[in-house]
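Encoded as structure tokens, the following chain is the form predicted alone, with no partner shown.
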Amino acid sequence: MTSGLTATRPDSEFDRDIAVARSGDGFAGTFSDGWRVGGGINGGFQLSLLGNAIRAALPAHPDPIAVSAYYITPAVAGPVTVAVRPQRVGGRTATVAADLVQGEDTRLTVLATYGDLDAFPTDDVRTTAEPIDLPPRDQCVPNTMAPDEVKQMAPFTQRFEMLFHPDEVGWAVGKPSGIGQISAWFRLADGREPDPLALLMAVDALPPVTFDLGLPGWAPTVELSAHVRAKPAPGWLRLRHRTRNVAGGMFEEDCEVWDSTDRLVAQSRQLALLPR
């Protein structure tokens, strides 16, 4: 017997699309190719779904604190599974383990631990990181100048929108400046705030920072561990993604996520393949 589960805005297609319904002894869910790169399902984007079902199956305890992702084999859009395995769950935070399946193909195992993130101190702020410093919007480079064959290709970029600190932005014109970072302003097209599982898929949004290198393609993630510091405010989001080592084959890809307040609401990082 499947039951369904209300979405957090269901005139949103971000929250349609992320929404998932008990199914048995776990939850059913679909890929839509809307949220595609190339040939496989945007990996920020698992990453809301499944902890799109990780809420549900945890509802005392609903927003993502720190989640650990292995991508096994690429997802497609189509119908997934999530089965949801808590190993501990406590008074304020809970420990699960979720693997997301299609058909008999693991796509995604994560170890997350998952709070009430209402119930950890708001004002208790000490950081040295500084805000990413990005000029008016008006001044930045949208998304929707991209060609059409990227966007029929990648059709995951238009889920959203994204200005591009016009400093960096040569790799779209050929010109990478070989620094290893790309910065914009960041939002959902259909204009819906900022929540926990927003930044799940936020940590992953830009284009590989590889591009920025002279590297452009499809940058095959081999595991992304995300934090998820504060609830972010209505508004724009500001990202930055950087890389400092490329070796081996592979390279690190650190982002932050700053929200309309000032405030670093998200960090992860990432260890991915070279694109080919």
Contents of the next structure:
There are 2 protein chains.
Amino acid sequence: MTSGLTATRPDSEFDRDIAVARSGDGFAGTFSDGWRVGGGINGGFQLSLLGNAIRAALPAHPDPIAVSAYYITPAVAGPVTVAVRPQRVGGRTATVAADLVQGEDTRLTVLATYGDLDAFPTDDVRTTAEPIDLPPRDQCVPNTMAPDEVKQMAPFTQRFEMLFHPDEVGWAVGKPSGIGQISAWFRLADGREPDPLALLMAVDALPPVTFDLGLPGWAPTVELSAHVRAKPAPGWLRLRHRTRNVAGGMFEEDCEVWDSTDRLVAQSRQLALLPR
Amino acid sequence: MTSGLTATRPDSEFDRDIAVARSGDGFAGTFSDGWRVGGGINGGFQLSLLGNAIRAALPAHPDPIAVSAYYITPAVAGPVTVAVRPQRVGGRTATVAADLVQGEDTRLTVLATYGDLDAFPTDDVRTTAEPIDLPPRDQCVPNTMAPDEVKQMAPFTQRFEMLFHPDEVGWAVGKPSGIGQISAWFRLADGREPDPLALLMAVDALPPVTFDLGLPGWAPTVELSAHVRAKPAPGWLRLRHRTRNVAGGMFEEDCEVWDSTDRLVAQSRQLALLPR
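Same protein, the form predicted together with a further copy of the same chain this time rather than the form predicted alone?
Every component of the complex follows; first up is the chain already shown.
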């Protein structure tokens, strides 16, 4: 239904599915069922589509720098509209509020600061965090090994290749490590290279880190904030989720995304409810 | 000018200064110059006052759980108004959008989820993060040693007692450690005990962690998200700021707040611009 206004690669299912077209005062798009996990569309993918609408609204500030998302009601396959309300448009950055709506229901409300990552300095990288240390890909555990019922429950998991660290995937066979960490190699299944919009999906793509604590089940996100710190280089990404504070029926989940040149390109933190 | 509608302790300057009164469709309060750092009111204190207005708007959901703040223009001493727009009010939590305005100018726009922390489970603490390890208070470096010009430039720093880890305060004498970490004991100068609203200020109370990297100067916050995970016990708090990704003219700053019972009561992350 959309014109592909902002699609960067027409043969990519990711680009096709985040495409939006101007519609009235806002933007219109469609959630494909392929990005569903259980009863709802994955929250990170929702951010990619909404983030694409913000990009279309801010031609001089094309890249998400900071995005904070509050999930209101579960999103389902079908038409969506996005409203973008600028709060401040400056030279270096612009800040907006945005809502993603289906019918009468707000699914997701967001505050975001956008800018042009190419205009930020690139020669001052003083990152002290260590790159995610993963075994070679042929020694990792691919998501294609998931049982058919998982693939049907979560078609989202078939939209990318994910190769898990073998020490952090015991939860898949009932032997979680108990540490609270899951790491994996990651790339889109259609071969599309990563960009800032894809990073918004990547930070929410791994299974909930609570799987590694022996707590399987849905962990609804209360809030997710993501920082995109650089445009990722082509190639595989490495993702890691960690939690350090499981308490009070909630947990925080930190995600790092490193690109193929060992640059820390995105950081996120979410607050989620423990599975009941 | 305000009625003290929500003040919990009339003899506390913090409670007096975050007080708000209903005004039209929103709330009115006043920023005291005492919470100023340089040319603007401290961002964390702005959150405490705005957070107090949200609390007044949501009587069944009194406590901030997750708050994401985007700073639009610098706030100054004087009258403020706060508008609160509920997005979803459920049984366990409520999510709102809120703006803090002075005259015609939005200073701060926020998304927040509130709830009743007393209604969350308290017997399931499985925190793996380690409490902040600080020397005894009499071996730490008090903020009262700051030069008079610092106290005048930043009267904010006189609103609390802050006792710095002696290994992480070299920046005060031109010898920053270069690690990117600052920790301190913390309590309000008026003796008021900590609560969730005070934690919103505490997560932004330390000097920018870039001081410890030899980069003094103002580091404007782009975005700050705070999670309040439990009501703090009475007594001293311990705060720690860390950064692990200084790059692209920006840095992330993570803060932890631990209470006197060794509970991790708040976590925050902000994205800020490096001092120019």
